[in-house]
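Next up: a single chain in structure tokens, the form predicted on its own.
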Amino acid sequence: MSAVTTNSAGPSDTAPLAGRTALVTGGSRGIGRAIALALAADGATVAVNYRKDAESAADTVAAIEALGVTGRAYAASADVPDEVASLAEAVQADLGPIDLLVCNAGIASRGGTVAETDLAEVERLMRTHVYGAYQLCGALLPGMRSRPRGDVVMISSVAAKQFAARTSPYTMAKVALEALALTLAKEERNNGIHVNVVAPGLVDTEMGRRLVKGMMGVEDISTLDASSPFGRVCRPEDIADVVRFLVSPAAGYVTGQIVTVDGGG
């Protein structure tokens, strides 16, 4: 387990998340360093989650410490329970009590129809995106009860709703995780917990560059602007503006929600 800490100096206590503390899983690169950068900009403490990637961590944590708040970057896999254990234990030790927990790790499947596909990436699926998120709530939650505040979101996909042929790992993997979120809102709303997903459609992310490649043929994302709503692809920066909304003082009566960012479809 790896850490990177920051400098003392830190935003006015009048940000909307000052004095709490954030881990983002798959908080590295796209979608989840634009969500982690932005719960800084807010005055957060951020935990910053990855697998394999230290040198992107290692630039995600810098650009927080940039914003005058403390960052820390840790690995692990979130299909590796000991790892999942590992990251949730290290996490606590090193800055108390996580109050605000972003479970955005994820992977694409392969593109196979359920005949061509084996059991083993269903599993693979399964692990990375329900299973350490369901671990890591189990986790965290005693910590997070003892807070002013917790928040849980969940970073799904319109996959979810869209049942679209050839990815039934990705979107039974994306359903699953939405049917934990919205339990947990129920389970936890007496705590004082908030529990909300985000559904992004496609991203401008490496993520989502592989996919219009290997889908549509198409090598440059952006030539997609042209027919996309308001005239241009989403962007991460897009999908972190709303879970900063979710995790707000701004959002105290909200929980036990899906909101779908897409552009309107």
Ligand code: NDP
Given for the second form:
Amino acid sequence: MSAVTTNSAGPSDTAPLAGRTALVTGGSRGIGRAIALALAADGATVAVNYRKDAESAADTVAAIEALGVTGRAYAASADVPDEVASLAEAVQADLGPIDLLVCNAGIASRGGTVAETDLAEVERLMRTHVYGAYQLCGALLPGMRSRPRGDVVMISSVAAKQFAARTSPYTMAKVALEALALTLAKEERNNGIHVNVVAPGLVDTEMGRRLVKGMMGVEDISTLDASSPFGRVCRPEDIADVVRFLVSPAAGYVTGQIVTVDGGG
Ligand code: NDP
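What would the structure be for the form predicted together with the named molecule, given that what you showed me was the form predicted on its own?
Every component of the complex follows; first up is the chain already shown.
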């Protein structure tokens, strides 16, 4: 774990997320990194969780720090319960109660049919996307309830409504993640906690690039720009902007929603 200092030239006290503390799982790269930076730009202290790529995590923390807020990196694998428990303990010990949790950590499945896929892969996907998020919610909710406002945002996928062949472990995990979010939204509304889902389509990240290579043989994702909505493949920042709205005062009456961000399908 790496700590960084607070930069005195940070966002003002009137920044929309000033005084709030966020944890972004899988926040070191891709969509999670963009979310971490957006929350930091809006004034939040940001804890960045990652699994193994410490260099990317340190780079993201440095970028957060450059925005003038506190950032910290925490290694923990979302699919290992002991590591998730230690993560929850460490962030709260270091930074106080978390009032903004973004469950973004995720992995793709291998593209086999149900007949070809072994149960170990299904378990790995469920553990990473769903059980880790479930466990983190349980561990962080007591602290979150003590804060003026709480937010949980789950990063799902359009896969959860497409049910495409050869995606069963991933699709099952994202459908379950959405079920967790929507039940949690009802349970925690009276505690001032908002729970929402953002469901991206294809996004230009390492996962997105691997996906189009594996499924469509596309080596350069930018070649899909011309045939994509609005003339470009979705960027991590497009997802981050929706998250920053959902957790902002502007979304004070929004909870239990699934926001699809795919340029209209
Ligand atoms: P990337 O592969 O680019 O980044 C994944 C991030 O998650 C990294 O920070 C990685 O850390 C972390 N991570 C992976 N496994 C674990 C784990 N077990 N525990 C903790 N952290 C982990 O993925 P994206 O940014 O593309 O995806 C982010 C989320 O968005 C995922 O949930 C994905 O399913 C979803 N999504 C992505 C789409 C896309 O097209 N890219 C489309 C729809 C949804 P490390 O590098 O240390 O392993």
